[in-house]
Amino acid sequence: MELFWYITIAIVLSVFFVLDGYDFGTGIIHLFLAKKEKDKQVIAKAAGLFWDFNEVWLVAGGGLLFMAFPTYYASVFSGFYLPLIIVLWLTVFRAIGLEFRSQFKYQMWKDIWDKAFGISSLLLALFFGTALGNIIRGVNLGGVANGISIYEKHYFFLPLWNGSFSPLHENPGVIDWFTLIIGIIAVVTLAIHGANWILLKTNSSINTQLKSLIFKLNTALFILTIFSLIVWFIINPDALLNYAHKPYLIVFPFLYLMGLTGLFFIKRIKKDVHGFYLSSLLIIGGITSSLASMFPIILPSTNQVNESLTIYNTAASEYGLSVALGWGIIGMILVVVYLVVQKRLMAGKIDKMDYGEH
Amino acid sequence: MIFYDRLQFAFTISFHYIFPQLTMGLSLLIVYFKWKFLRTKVDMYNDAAKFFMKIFAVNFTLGVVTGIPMEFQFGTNWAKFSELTGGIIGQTLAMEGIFSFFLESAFLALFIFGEKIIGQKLHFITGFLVFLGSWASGYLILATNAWMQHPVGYEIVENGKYVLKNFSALFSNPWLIPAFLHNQFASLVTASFVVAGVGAFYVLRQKNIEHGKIFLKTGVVFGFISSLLVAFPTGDWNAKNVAKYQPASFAAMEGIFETEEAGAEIILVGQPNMVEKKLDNKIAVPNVLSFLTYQNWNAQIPGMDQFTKEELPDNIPALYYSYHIMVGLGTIFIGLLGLAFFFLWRKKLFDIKSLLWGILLLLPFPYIANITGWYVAELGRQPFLVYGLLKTTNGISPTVSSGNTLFTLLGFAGLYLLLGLLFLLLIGKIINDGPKLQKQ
């Protein structure tokens, strides 16, 4: 039952990063490349149409995590207190940037909200990547100093950074050079994803430019991925042991590799949606490979005193998890129905559509 | 310092609740306008639906962005509480995400952008689904809160965790239905006041008069009915629940310091004097509280003297004032809307300027009544997070220092100030533009 909910939550969060990921990516592209007002408007709309629906996946993932793994929820949310609250602030800026930009016709007004949308998207991508980096790297559970825990064994608190910026430090911070690399990977990945979304949903004048941008970013991503793997291996020599023990897990890195390889041929891809699928593979593959490499651990301990958090030592009761299975299945079927109805009714490029006044 | 954690939660949830209390009620009124349009084919009703949809959309956005911090704060600031109770209230909170937010947000975009693409009938249905989603959200939040007010269906295991034993008990909790209905009708009062208030503004300003009259008519009718339902039976029902399950809170919110043998008086006005344990400048009607609570003029109601300090809420004056502000305002709403309803029936409402001014000026007050109503529930539950089981002081995050909490509290204060200003600016603009600007 723990395993079922672990997989479900991993799926929900992957969907969140695929769906809201294109919003972040669109924001990044918007920040750097959109110059003409027409493009800005249409690109912002491409992100803005469904952002709230996309963000609900995060809310749902959070809710499910709370229900199924309350100890983990409590530990991680209080331990990453500052970065999480900052993420909340950024989501506020992103949302109001998107929703409020077209409420007044003054250029000044639009410019400021465009920047709010773009910058908060960029920082959100960076923070989410850094968060993943933190989860892979692990934290000082129990706040161990000199062999003695100062908190309960499953609690911790991370500063944003410490003086050394090193993941090998006894008390690593949220931002160190390893998590930062993962953060940058997230930015590049989501920028690719956002570019694919713009290609899919709009006829903006920068579309041709975007294809060569995707190619360049993909090359950068390729180098960064190899680099991060080497670094990870240095930090944690056992990092890939899970793959050796359970060879079938290799399917997840393979997904990532497929996306990465495919995107090198972006210029020859005729259907825009295929590019979008490839960058979705990158995201899904990236998240699932990271999780699979640690399984069943969900937050490694960096000290020898306290054991890592796993899906088994943080889960709610068996009864609670089984009851939730009942409503969870009904709920998920409904969500898929909404998704199909929504995409059916609102398919196609948005600048060709007449959405009426908003 | 638990003070900052409490202040941050109180501040962020009070600000958050400005938005859902409108959207829950307003979604029903929008569905009504849309339905009326489909039946009568009078364009003005469609204008009304679309006009209030714009107001709804701004409120919805702010509701979402201020709502996520609420979910997060359970983990960030109240980690111990989350760890101990997550197996139970996690159920209802996760259900809210799955059953209501997806529904609401999936169809909201269709409702806002889709009228021309999907046709009128489907447009009505999407509006109805948005309404359904927002009320489901209210229901599940109230189910969560009901468990904290009156815990049921749990057992305590080793290490002090609360474990779910009976899922359906969460929904048959006697606290839930009265609280849910009271909350939803109160939300409808806010929405009705907004609709009627905008209508009154248009009629008084002599602009969009015909639309204004429709708004007024609808707002007054819905507002009058819902404000009655807030008081009776739902308000009465809730008060009886508090008397039964949280007698110490009941004494505190009613301001009963001393138990009276021959029946308790109802306090209308007075200031709690916590030093001398009495009410200053008291105006009260004898025996009425006993009658209202137990239908017996002489029923004994335990006063605060019957409880130890540990059993009583930790901020009695704030609880007392919140309760009396809520009840006082509720009474004023019934009176004013009743008057308006009467003159609407006599077809004179639109000519009585003083009454229109009254409706317009009272517009902010249902917000205050709704929020103070929640203060009654939350302050009344103190000093517990989960009534009788888990003390508030034992629920906070063990590793987050007060310096960090104050930092984020200040951040929220600044950010929400900005949001509040933007909100007023946008709503002002939408109201100023009026429903006529809508291109057909």
Given for the second form:
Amino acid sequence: MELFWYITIAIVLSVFFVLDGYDFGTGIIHLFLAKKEKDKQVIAKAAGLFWDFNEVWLVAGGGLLFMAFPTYYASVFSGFYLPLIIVLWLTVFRAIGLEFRSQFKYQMWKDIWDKAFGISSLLLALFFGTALGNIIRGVNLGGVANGISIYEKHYFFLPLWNGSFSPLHENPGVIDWFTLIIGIIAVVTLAIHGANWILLKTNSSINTQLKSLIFKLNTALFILTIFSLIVWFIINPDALLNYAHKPYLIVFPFLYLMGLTGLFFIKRIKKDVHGFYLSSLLIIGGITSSLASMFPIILPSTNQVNESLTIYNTAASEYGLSVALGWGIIGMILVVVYLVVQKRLMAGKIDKMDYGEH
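Alternate state requested, the form predicted on its own (shown: the form predicted in complex with its partner chain):
Lone chain follows.
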């Protein structure tokens, strides 16, 4: 039962990063490339018409995590308290940036909320990437110092960063040179994804530039991916041991490689939806490859005193997991129906759709 809920939560969070990921990426493109007012309106609309539904998947993922792995939920939500509060405020500013920009016609008003939308989208992508980096790297569970746990064995606390800025420090921070690399990879990946979404859903004047931009960003992503693998081996020499023991897991890095390779041919792709599928593969492959390399661990311990958190030592009781199964299936059906209905209503280009313009 633990494995079922682990896979379910992984799917839900992957869907969130595919769907809300293009909102983040759209905001990044909006921040750096949208210069004309007409482009700013339509690109903001490409995110604004969808963001509130897309974040339902994050709420669903958090709810399922609380239900299935309460110890893990308690651990990460206390240990990552400060960055989670920052993410919450960034999410608020991204939303009000989208909703407020069209309420008045004053240019300074629009500029303020355009920046709020773009900068918050960029920082959200960066913080979610560094969060993945922290989960891959591990944390000092129990707050061990001199061989003694300061907290209970599944708790920890991380500052935003420490003086060494090193992932190899006994008490690493949320941001160090390794997690920052993963954060930058997330920003580049989601910028590619957002560019593909803009191509798919709009007729903005910057569409002609976006395929060239995607190619350049994909080249940078290829270099960053190789570099991140090298530094990952420095931090954890056994990083890919799971793939040696379970060769079938190679399907997940293969998904990432398919997306990465396919995007090098973005200029030859005729149907914009194919580019979107390729960047979706990047996101799904990247997340699942990271999880597969750690399984069944879901939060590594960087000390030898307290064991890592796994899907087995953090799960709810078997009875609780089984009772939740029926309600979980009903909830997922409702969310999927909501997704299908929304996508049908919002099919095609959205340039002429209304989004509260006055």
